[in-house]
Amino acid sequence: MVDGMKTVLVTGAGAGIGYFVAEQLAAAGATVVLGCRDTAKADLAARAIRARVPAARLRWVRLDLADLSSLPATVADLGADSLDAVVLNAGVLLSGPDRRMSPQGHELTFATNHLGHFALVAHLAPILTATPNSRVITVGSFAARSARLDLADLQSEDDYQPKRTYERSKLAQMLFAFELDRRLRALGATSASIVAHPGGALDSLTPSRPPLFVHTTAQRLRGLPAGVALHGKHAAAETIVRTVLDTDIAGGELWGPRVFGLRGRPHRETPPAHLTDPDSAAGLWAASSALTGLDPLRHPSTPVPLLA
């Protein structure tokens, strides 16, 4: 159960793993704010959660991480002077061969998965740091283990490949999360930054949640053989929820599924060295600040110059 009354913002809560994180947190007694770009999907998600958790305490805010200019309004709509946790879950994996851009002119995958969350944390920082023992939970990816960040080409201008760009964006998220925790510790803050990854999560192993989504019997049967190595999105969410609720989990830790990092119950992992490299993280932080004009731990009255 939740220790006290917790309020948690979950980005990308209208689908996939984010939906199940929201459902499980609601079932544990938290007040859950669904952060969704599509408000119709947010409404469907809320209906699906209430069908299983009738007493769920839910709200939603419109959240478009790709558009940095929209984030101040999102935080204002949150209308909160305290926030126990934010789960940085939303993300995109583009399939087309063409490099796409955000409204601010940034490569869309990097802009959504990393820059948007970096900027969101900056806007939420005054609320989070004013809330004792608050948490920033970054949802990383097993794919980041094989990725390497190129600080000279963060936006994949050279040789754009959608899958590699996604992997690098998830690596950027995780580097930022570990660096955020180091900087919070240096400031003496009680807020913590924790990383969780869901392992291998498949739609075909995931139970239906009408009216949000329904999987047919045939789809579920086709997915059964993969259950030996992977799991459904409901099971994948358990690790993330654990990092929100378990007060024994400390800042700077990495949690994932127990069985080869792909499926099973949550457990603590030792992060690969490139995920926690302080030099790469500091370079990424500086570049992200320059691209967004924000710094998550700098007073908002002291803006960061935008990168020309």
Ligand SMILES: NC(=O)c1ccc[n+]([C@@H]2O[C@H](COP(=O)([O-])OP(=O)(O)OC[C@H]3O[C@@H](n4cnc5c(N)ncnc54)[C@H](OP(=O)(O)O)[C@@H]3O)[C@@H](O)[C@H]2O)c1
Second form
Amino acid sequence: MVDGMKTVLVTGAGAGIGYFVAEQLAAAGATVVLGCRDTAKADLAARAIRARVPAARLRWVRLDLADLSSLPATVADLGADSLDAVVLNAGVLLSGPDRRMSPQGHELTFATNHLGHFALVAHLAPILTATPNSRVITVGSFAARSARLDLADLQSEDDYQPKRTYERSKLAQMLFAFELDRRLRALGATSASIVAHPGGALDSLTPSRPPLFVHTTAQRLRGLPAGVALHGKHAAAETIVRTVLDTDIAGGELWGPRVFGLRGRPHRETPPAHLTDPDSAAGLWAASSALTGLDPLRHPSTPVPLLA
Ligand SMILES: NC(=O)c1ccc[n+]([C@@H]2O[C@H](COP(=O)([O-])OP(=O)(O)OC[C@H]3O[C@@H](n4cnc5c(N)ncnc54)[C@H](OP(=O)(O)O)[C@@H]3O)[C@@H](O)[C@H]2O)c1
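Right, the form predicted alone is done; let's see the coordinates for the form predicted in complex with the ligand.
So here's everything in the complex, that chain up top.
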């Protein structure tokens, strides 16, 4: 069990892995804030958690990572002057051939997965750094291992391929997370930035959580063969929850599932060099600041000029 006063914000807590992260944290005694863009889903998620954890301490805030202008209101709604951890879990993998844009005119996958979380951390930074030993947990992906970032084309204007854009967005999130930890250390902050990846997690290997979602027996039977290599979202969440709660895990660490990085119990991994490259990370940080007008570790009274 955790200290009952521990409060954790989980982005994308109304579905998939984020739901199970919220459920498992609530079961461990944390106060969980469900960050959801759909308020009906937040309500269903809270009911599903309470069905299993009657004493769960839950709140929710409306969170749309794709719309940068909405984030200050989300953080104001938190109404908190301290936050023990934020789990940057929400993510999109778009499938259509057309490049889609966020309200601010950024490519939607990069905008949601990376820029939205970059900006959220910037808005949360005063609260996080005021909370001793707080944690930023970034949910990365195995897919980032083979991805390479193109700093000259962060928004996939050239030859848009949805899967590659997704993989690069996850790489961007992980590069940012490792750089965030280096900068927190340089500032002497007690806050830590840690990366966890869930391996390969399928809905068909995931138990139902009514009234939020129900996976039929037929769906689960079809998924069984994949269980040799992959796991369900409930199991995938365990690695992420471990990085929130285990006080022996330090900033800058990477955790994933033990079996080939795809399934199984949480396990510490050595990050590949391109995920921790300080030059790429500095370039990404500067570009992300220019696109969002924010710098996560700069005082808000000195805003960054927006990229024209
Ligand atoms: N599943 C895997 O095998 C796997 C592997 C590697 C990494 N990951 C990472 O793990 C995380 C969770 O994946 P998952 O499989 O659980 O995905 P999922 O079931 O599709 O859930 C994604 C979550 O993100 C939320 N979301 C999407 N766009 C958002 C926005 N603009 N603002 C706020 N929330 C938004 C969704 O909300 P709605 O319900 O409103 O759409 C949903 O709660 C993602 O970051 C993903 O990249 C997953």
